[in-house]
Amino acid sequence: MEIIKKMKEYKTISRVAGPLIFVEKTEPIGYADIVKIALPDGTIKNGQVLDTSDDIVVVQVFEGTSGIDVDTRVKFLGDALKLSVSKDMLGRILSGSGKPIDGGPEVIPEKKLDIMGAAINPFSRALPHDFIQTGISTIDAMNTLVRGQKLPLFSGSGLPHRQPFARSSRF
């Protein structure tokens, strides 16, 4: 037997500030939650909570914050955002959201996935090491550069940049 959970709907919106909305006095929501957001007109929006608190939900519209005013209706969905994919998805174009916008039919999916993915654990990856001797003594002594890092070069204008670049890229 399937438990449909009921979702409630809130007209809580406090505050709108660029593509956010703060949505107060909800039951606890999860982080990466998506959001349908009717407007008072009938469009429909989508967003995705990017902050929760007891007292406050953060919330990140996706197609843009005008028209939200305190007649919007917000509902919390309890899942994370998923794309429809499949094998026909093969040399289409879609839109950001996964939609079709080439003209052709709209996608039947095998199976969605979730596209949060996994969090990178920083202790998994493997430590750089092998030293790259620039021949700049400053570069080496204050600032040392490692095979496998990425190689911030800086200068100003009218100074040889070129040189020191060219002898870093050849490791």
Second form
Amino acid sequence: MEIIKKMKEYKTISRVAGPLIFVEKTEPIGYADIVKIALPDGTIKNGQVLDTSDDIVVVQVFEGTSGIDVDTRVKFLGDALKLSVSKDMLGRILSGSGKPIDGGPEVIPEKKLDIMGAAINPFSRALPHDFIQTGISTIDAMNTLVRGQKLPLFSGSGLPHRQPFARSSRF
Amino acid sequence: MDKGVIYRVAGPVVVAKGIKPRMYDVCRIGKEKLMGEVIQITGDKVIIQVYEDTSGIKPGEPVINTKEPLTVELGPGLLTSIYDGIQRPLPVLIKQMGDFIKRGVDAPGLDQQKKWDFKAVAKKGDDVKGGSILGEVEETPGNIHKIMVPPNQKGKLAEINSGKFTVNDVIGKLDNGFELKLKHNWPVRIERPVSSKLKPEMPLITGQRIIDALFPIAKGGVAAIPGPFGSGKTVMQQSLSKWSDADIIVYVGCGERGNEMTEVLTEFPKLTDPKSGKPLMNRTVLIANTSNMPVAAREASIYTGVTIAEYYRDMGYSVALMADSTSRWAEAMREIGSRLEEMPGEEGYPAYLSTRLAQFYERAGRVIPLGTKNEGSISIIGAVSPAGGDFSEPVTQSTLRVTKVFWALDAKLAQRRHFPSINWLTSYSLYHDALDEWYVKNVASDWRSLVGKMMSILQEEEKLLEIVQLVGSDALPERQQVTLVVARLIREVLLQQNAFHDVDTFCDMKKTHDIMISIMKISKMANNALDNGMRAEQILETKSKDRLSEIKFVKSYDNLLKEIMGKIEKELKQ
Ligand SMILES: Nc1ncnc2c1ncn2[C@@H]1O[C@H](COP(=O)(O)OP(=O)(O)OP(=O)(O)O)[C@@H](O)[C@H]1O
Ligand SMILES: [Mg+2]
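One more: the block was the form predicted alone; return the form predicted in complex with the partner chain.
Following is the full complex, with the preceding chain placed first.
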């Protein structure tokens, strides 16, 4: 939080459109940088730079742009979206942006990881071959799940896809 | 030096000012010197697609124009390699940046240290030009790599030496002072020139019965494999890479899964080429730009692949290039196009989509290369993954306009586990006429007529099945019930082929021919039996005809086939 205070704040939003805000007259801003947006009523929103140039910076606001006006202040944090992670996160309930919402204490980070991840070099992959027994016979017999594989569940609206999804945590 | 600054960054697209490049010049972007390529020039603004992740790159950072186009290094060491979309060897990248792809790393395409044993065949004083063979290197056991004069050079050989060289050592000189090396560079977006183009006249034997018999592709031909997800495109591309009788295979994994490249990497060294008896990996070059790797490099990967293919073609080899999947390539173009604020065409693809696809497939062909008389060829087989299996979408349609073979994969067949799931009614090949003579000379004189019979029985089956759906099979005349039996044999024995069975994965032309002959014999015997008073019902109940598919899974099948055919004959004579 310290660093954020030191950063320049801009009140130069020239346009708001859909989930985007357009900020003018900034110093050079990095592509994909993380943005904090402070509304006059004290609400803080988060965003990310989608397009940056000498003239204008386009920011996608994650929480939507409702309430944003020309007096809204914008701060560029100068880093891609990182998430604090720790083994203590196991057993906790977190919001979409990684904040605890179970009433428990903040997570003390062991590491900060880029949420965009990084591509695995295909040459350093090993073929998945450890069978995972799911206990769901149609999966085990017909569409065996293997460690390191992806298993999409296709569902229609109104179908009970939550049960198999919840069951998957026990695999 | 031509230096400028970044004006704007939007994903893989960077706009620079202050440089004066030519179209497709390579630029170095930002403090980390990321590699990019000029794709548009408008006034003082230069638009560059960047091959690496641009997060954190800011306006005002430097841009350097290298004044060179994007090139690949061509020379010994390509075979058995696995590259990313811009020919950086993936094993080298692991050494430099660990298991994940990071940015700002340069790695030459060829091993710069390795010494190759070069045997000169050209002599001092020879008149040489682009494509002339200077000598040979055994690149992998059994694969001779011909060292050629680069396409745009010519002169008298002032000096040429045999010996052990790295790709950068000078092996000789032309009288104009040009230094000859084992390698040369070539820009990926420019087609390598040839002496002349030839008409295709021999098939690429794929070892896949339905292809070799019903829908053949010529050496130098182009084929499309469109299919909905899970219908078997990748398995088909891998089977073709394994068993096609091409000399060299270039496999471009374009925007698909990393695990599939790992499969190729672990499997190919263990499998042996039925022609040479050597590991399949020895003739293979892999290019991997998986779904999560940078999108601009995916756009380039197809060009990198086809340029390498052309290089081996120029040595007089037949090359087969697989692209899995060209839809992901088109999506890369779409993503970059949308960042340019270009006017989108159909479904958001850029208006030049079909031109680009046509230009790519146009690089296939059977040719007399420059400087030699040994003909070479490139066959291109592109997978297309239309969303929802809808073949009317732009990528499939633009592809079909230029490809002459259409292997339509069918979700229904795949669900019934009929593999390969090529739909025999909608697929086609326009090479039958061109290849006819070859079959007569090299396989059997009745090849074409057998194939014609197979097709017409399958087409008749389709009509009969419609009737059966309405009135039930009992209502069919007996002769037509027998046709249905024969059609089922064609589907189950000839068309179905298990890519994962050690023997069935590959089927040579003789065996395919034997299967077709046997089915026609059974058809004849069954029809004779009808004439002799046997009921269709009884014919249906005979057991031995259902055993014909056993021969697919046996290597030396002659005796088994005789035994089964003998039993069928007995049953149908009773
Ligand atoms: N010739 C074959 N023999 C046996 N099984 C096959 C064959 N072809 C495909 N299959 C089966 O179909 C599955 C899916 O095939 P594949 O991965 O090639 O589909 P795809 O069309 O590439 O799918 P996607 O669009 O998701 O990439 C394979 O895992 C395999 O089980
Ligand atoms: Mg696939």
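Every value quoted in this text rests on a predicted model; they were computed, and no experiment measured them. Residue numbers count along the first chain shown, from 1. Here the rigid core means the biggest group of C-alpha atoms that line up within 1.5 Å when the two forms are laid on top of each other.
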Core-aligned, is the CA shift for residue 26 between these two forms 2 angstroms or more? no
Answer yes if the Cα of residue 128 shifts by 2 angstroms or more between these two forms on a rigid-core superposition, and no otherwise. yes
Aligned on the rigid core, do the two forms place the Cα of residue 43 2 Å or more apart, comparing between these two forms? no
